[in-house]
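This document opens with one chain alone, in structure tokens, the form predicted on its own.
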Amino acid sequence: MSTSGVGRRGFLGYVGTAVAGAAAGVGGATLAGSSGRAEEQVPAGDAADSSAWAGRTIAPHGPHQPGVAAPAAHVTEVVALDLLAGTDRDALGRLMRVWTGDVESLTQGRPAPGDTAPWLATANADLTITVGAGPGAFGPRRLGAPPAGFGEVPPMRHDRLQERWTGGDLVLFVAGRDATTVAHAVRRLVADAAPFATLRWRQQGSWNGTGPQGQPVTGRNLFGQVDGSANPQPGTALFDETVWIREGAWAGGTTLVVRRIRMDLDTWDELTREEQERSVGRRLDDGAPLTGSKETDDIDLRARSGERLVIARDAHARRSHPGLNGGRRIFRKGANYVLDTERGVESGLVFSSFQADLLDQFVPIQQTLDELDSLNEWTTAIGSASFAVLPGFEPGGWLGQSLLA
């Protein structure tokens, strides 16, 4: 059985029983508060208990980059860069060594080498920095061959992609507890990349994965839907099967799709609650499927009320469900955004999908959603980019060492 992919609306919430319609939340969420101990660190393998990630300094080392399995952060910035024409394999290696030093320092609350604002380096900030490579970074002059199953997402019928949010040769996925720490890390990383690459786009969003009593919750998108209920949980065999590349030079890495999804909140608000829930296949108040009683219940695709399917044929939860997609799954994260533009206020979701095989997981699910998903009426992908996330590194090593050394 193959793992899974995402779909246009799927980018909204497929993975398994697909969460409410806008996709993107992580199953676990960070808790508020601080450990108060800068030296206390959470290794990558402890992500299954999301409460362990709250207010911590997260160790950057391990077989996988720890930011992938970490719960959706309160603040996320995804940054794409384009390599300069002269940036070859050797230059890429130099950049990765520089970024490795930045990652090791900034995530531990220490200023990066040459930092012009060292007081902005903050410990216990849940900061993770994840690095990946886009299609332009591959080839004999650079990273060599991409991992099996990597490629660009083909155009979807409902896409309206804008160049300003699409593509990229490198990606930085920077996430943490507050916007100041995240923005400072992005600024340092982009500045240190200047001899090798230029900024292409930068997207920021927020996510609330903390409940009223400080407990971890799934979180909601701007449609008000609980988003991310069916994500495979870090630390489980299902998560490992879904996310991690297992063989070859890319073992320990994964693939990432970033989709910028514009959401039409005005027309969505014109719907009745029943119409909104029918379009998704889940209840708005608690995220439970219309065939269940709690958020974690799986969807019953065959349940009927008289002659009518309880989960409609075009409901997002049905279209993104593994049962309709050959068992395919993905691991998704989301970040809500609101942006002032020349045409008015734009609201939406920066949706990120992690999977071992992009072409066999994400793409088929996305195509299923593009074909028939009621949420296509209120969501539009306006940006799309594909990246291969580098394997993790150990102390004394560096990002991409297995590929560039």
Ligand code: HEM
Contents of the next structure:
Amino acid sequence: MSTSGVGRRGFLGYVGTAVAGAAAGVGGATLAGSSGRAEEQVPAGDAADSSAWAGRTIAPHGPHQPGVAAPAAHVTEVVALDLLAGTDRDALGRLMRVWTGDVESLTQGRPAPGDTAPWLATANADLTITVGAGPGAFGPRRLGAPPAGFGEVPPMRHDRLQERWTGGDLVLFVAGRDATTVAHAVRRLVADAAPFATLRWRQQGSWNGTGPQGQPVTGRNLFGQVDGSANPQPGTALFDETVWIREGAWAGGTTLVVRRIRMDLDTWDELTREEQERSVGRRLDDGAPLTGSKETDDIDLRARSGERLVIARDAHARRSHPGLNGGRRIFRKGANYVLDTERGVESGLVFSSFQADLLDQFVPIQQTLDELDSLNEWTTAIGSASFAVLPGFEPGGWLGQSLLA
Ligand code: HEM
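Having seen the form predicted on its own, the form predicted together with the named molecule:
Below: every chain and molecule of the assembly, starting with the one above.
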């Protein structure tokens, strides 16, 4: 815990700290690598002292931007910007220094420089801000070469992409426990980018990664499925291998694919529970594979019941499994959205996937699913964007320094 990078002054006192500690059991592992900050425990009586309200925050420094491995946040806003024609390498460097200051302030609960609503910067919101660059930010005039294995996701047969949710030269992946704090951070970051870049799209979603007793849980998408069970776990060698770029100027960074996926809840609801479970290969109540007994069990792709495969040939968890994809893995984060549109209420998932090598990890898995996946009947990608996530930075350093300095 003391190396979790989650600095906290327990305004709830020891009891609150214990609960936060349980939640950070995930965070502790996930934040490995971000600069460790000793945990401070404040006795309950100290809550009357306003300094005890400093709240817990996630340290912004370290070899990786901490928002990638941080536990799935309750609120996520993904924001894409387009660079203005005149934004060259020097200007990008200026923007990155400005954003670094914003990240260092806002994530620690302090107003950003020149903040017009400083009261909205609050600690204890688990705020993380992760910055990345899209295809248009590369080239000799700008960031130079992208990391090896970076590229755009090729068109998929099932895609119905809309311009308004697709592409972008820069990304801000802003996540936290509270929508007001997240919205305020986005507003500041976009305002500070105005001399360099304009807003392209902005999408928001929510995730409940906390169980009824406050314990960390995997969370569910709007089909009701437990979603994220087979993810590599932050803090493990498998996670590091899957997610982080290891060499060159991009070492410590990663790549991010954001897909906006519409989900047809009305036709999904017409299925029997058995049909719904068959389409993924996992149970709805606890997320356990149909071949196993608990959520963390790996699925058994060979298991049969008589002649029949227990995990169907077109089940989503079979098609996306490393066993069918040459051992390839990705790290997924979801954010559920519901939006009132001209054509009625639309529901879906802001699906984010982090991987060291976008073209060799994400794309082949996505292609396998595009070829055959039972879920294709109820899910449609309507937006898609690829970004390279900048390496982390240390105190005194800045975002993108290894690429722009
Ligand atoms: C709305 C769309 C989607 C839904 C509802 C969905 C749902 C699920 C569910 C319920 C699971 C099983 C539990 C788990 O391991 O997380 C799963 C697993 C998985 N999904 Fe998806 N998914 C969607 C889109 C995608 C996309 C676009 C990709 C990648 C291109 C993907 C890749 C994976 C992978 C890699 C696994 C883990 C397989 C394993 O190792 O067992 N999913 N998904």
